[in-house]
Amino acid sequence: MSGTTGGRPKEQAYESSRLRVNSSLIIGGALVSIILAIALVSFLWTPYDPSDTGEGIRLGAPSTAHWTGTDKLGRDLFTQLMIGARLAFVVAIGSTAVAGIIGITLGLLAASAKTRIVDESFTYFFDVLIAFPTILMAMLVVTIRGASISSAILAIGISGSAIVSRLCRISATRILGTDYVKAAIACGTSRPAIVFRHVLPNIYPLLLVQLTLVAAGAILAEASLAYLGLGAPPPQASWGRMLLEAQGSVMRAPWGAIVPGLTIVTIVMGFNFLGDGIRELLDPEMRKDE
């Protein structure tokens, strides 16, 4: 009796621990869900032509026709809604895989080099690229390419590898330096294999959650750039560009800012809440009973 009841506290402490899991996964995966769904629709069926200005009638109110208004040319904003919401998920993707593909390959060289020297410049590059900010970035990259979604991806991709980079470089050197696989090198497995069969599936879910924030900080800047003008040009929707437009009459016709503005919100959140939920379930620190 008394082992059972000694072990319900703990039984219970789990349960509640899973809960808060399924918690974030459930709400973080619903709230980027809906908005992928939409970008997805967009694909097949939106409500109008994106370039379609109906019949006329600028900064109209939501109504059945328009569920969520028009803007000042007569454009029902749902629709732009919706090809914004596809802009988003490509810029979000193409940054994220830039940012992974970077990050994770200067942190692991830093992280493996022989010599001091090596790592400590490896280390001064990444904290000077974690400096720079990301519009200056793509100032840059725009100079040099010209405005375009690839352009955007790229100044996005390579803003947020560097703190990828720091963040795998950190972790793999911990676990270069335990014991197992010090033993591992004495035995001469080389220096890819031990990479592929001890640094990376131990260091995985930490680069997973920062890869889900980069996601979200990429869908924020990429619509700060379009609000500047430095992302895609038109007549490429965009939920930063929707904010731009709607800037002139805010006062007037709130629900053109209104509407991007909340979506925005809905799928940081959602990247947020979901790169909580995957850091509880997969980080074992978390899901260690109190």
Contents of the next structure:
Amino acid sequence: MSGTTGGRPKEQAYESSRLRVNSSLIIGGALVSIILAIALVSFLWTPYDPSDTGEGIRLGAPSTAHWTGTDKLGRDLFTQLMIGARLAFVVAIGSTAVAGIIGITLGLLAASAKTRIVDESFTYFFDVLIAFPTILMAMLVVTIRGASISSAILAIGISGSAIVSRLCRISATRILGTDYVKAAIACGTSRPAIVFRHVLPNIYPLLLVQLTLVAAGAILAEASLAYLGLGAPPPQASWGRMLLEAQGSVMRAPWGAIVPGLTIVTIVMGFNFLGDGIRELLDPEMRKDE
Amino acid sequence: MRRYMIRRMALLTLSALLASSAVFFLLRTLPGDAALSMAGLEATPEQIQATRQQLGTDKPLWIQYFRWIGGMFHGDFGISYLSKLPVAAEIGRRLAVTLPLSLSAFCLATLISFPLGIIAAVRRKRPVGIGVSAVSSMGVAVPVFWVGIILIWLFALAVPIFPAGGFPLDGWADPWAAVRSLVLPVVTIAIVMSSTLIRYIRSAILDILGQDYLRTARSLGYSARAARWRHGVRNAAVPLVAIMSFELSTSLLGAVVIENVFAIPGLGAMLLSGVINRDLPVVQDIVFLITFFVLFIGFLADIVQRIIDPRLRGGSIDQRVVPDAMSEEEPSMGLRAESGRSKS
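What I would like now is the form predicted in complex with its partner chain, since the data block earlier showed the form predicted on its own; can you produce it?
Following is the full complex, with the preceding chain placed first.
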């Protein structure tokens, strides 16, 4: 429905709710901040050197010396977890940026295309891209470029861009059809100015929510790729490969599989909550309108 | 309706062509000559040329592309660079494992999700509804392969009921052994799929429950239950078709990841080894087949939706009714963001 051209009462509701921080936002923010803090601290300090096999306690249980135990070579798992967090954030931020830049650019171009054929072929292209699953995209990219962090970012980002661009096109088209945009065009405002002054400020809450979800998906995707051996190659520690290595010794050292798994669940849930929270915070009406 | 079907089929063909050419030409950007490595180190230039001719790589790219497409129509999927055997036969053997795996996962997930999704919607303010929603929202954040590892630990090692992985070498010759080795993978995929599915179903049902026509039916004397059956089910069916079609694709993609957790020799394992060995024909065939499957399921869903709801028939060609929660989702399993965050 219309929605974005709110009259007086709606604006007031918007103003008052903007200050109300909701619980999803707090939970999501807290979960993401904890893991982000761990990732940042790992640049300054880790309990051990990541390749340090220590006293050689293999598959050691969690203890005061090794908080989450050791792996089959005796390396400290918490150190790997911390460095893995770094990688998770690099991939999440990188692929979200790729998805955002490609998705928003193409979405805006499609929405402001002058001819219907351009718009429709863009739309159509996104639809095929959306049908193209992330994992297959990743496999294609890895076949061509080899397994690396940049391949993972590229594949996950391109996959994510399809959904971003579709959302961007749909919501931008709606804004472009409103009376105030028509008025702005009548006043002689240039196209870029309309996009930056009217369209983007109105659609960015939706895009922000979607990009948060892309970040959550990117972390899951990176873990899957690393688990399949298609992610960042060793010695780069990653949660997915920690799980792969732990699988063989899950009977003797279950903590090796449990801890990285729970970490992934925590951060992904964190991003999901954050998305929900942002959605509620920025525009309470959006839920009803969509 | 017939006009719609023709247009929709044209769209499917176009999508398939677009996807296949993207896959084909992207993979050709890889440097290197397959004939060189296949013919071996001591091959004479003539032998290398002969291998090229056999592979068809001596022809221009666009001819190779049309040969590949044309070949697929009569079951010629090319020859694997690695095994030097026809890819089609191998895909057939692998599908005999992957299809049962993903279809049973799909059925199990559906059986779990429908009752739970409906409970979560109808009892949304009671503890049971809130509980179901909370557990399913946690489920969408779980990596599918991790569930597999945990299930292996619990039900193959700690309590050895099922094998930890692998598949009988003689395939389905011993059906009982084959089924036993597929139980854990199927349950793994179904658990992860259900959490998404429950959220979609809940949101689709919630949309329906708030509709005016249910209230009207009540005012006409229908009981709440009768109103839901008479008017609710058919209206809910339209978005549910979209959900089910999406989940059918998801179950196949889930199988691709999960086969590698349980060392099951299916299509996913074949694709992964193709990627690692840069076996182009294998990668391009499987990637295209899975993409085509996804596109085809979407095509069927569009047709079925229009059979159920004639109002859609006049609409735009690729208009599909999806519940709110789905419109911003990314269809991919294992690699999925947050599928099924419902908005209610």
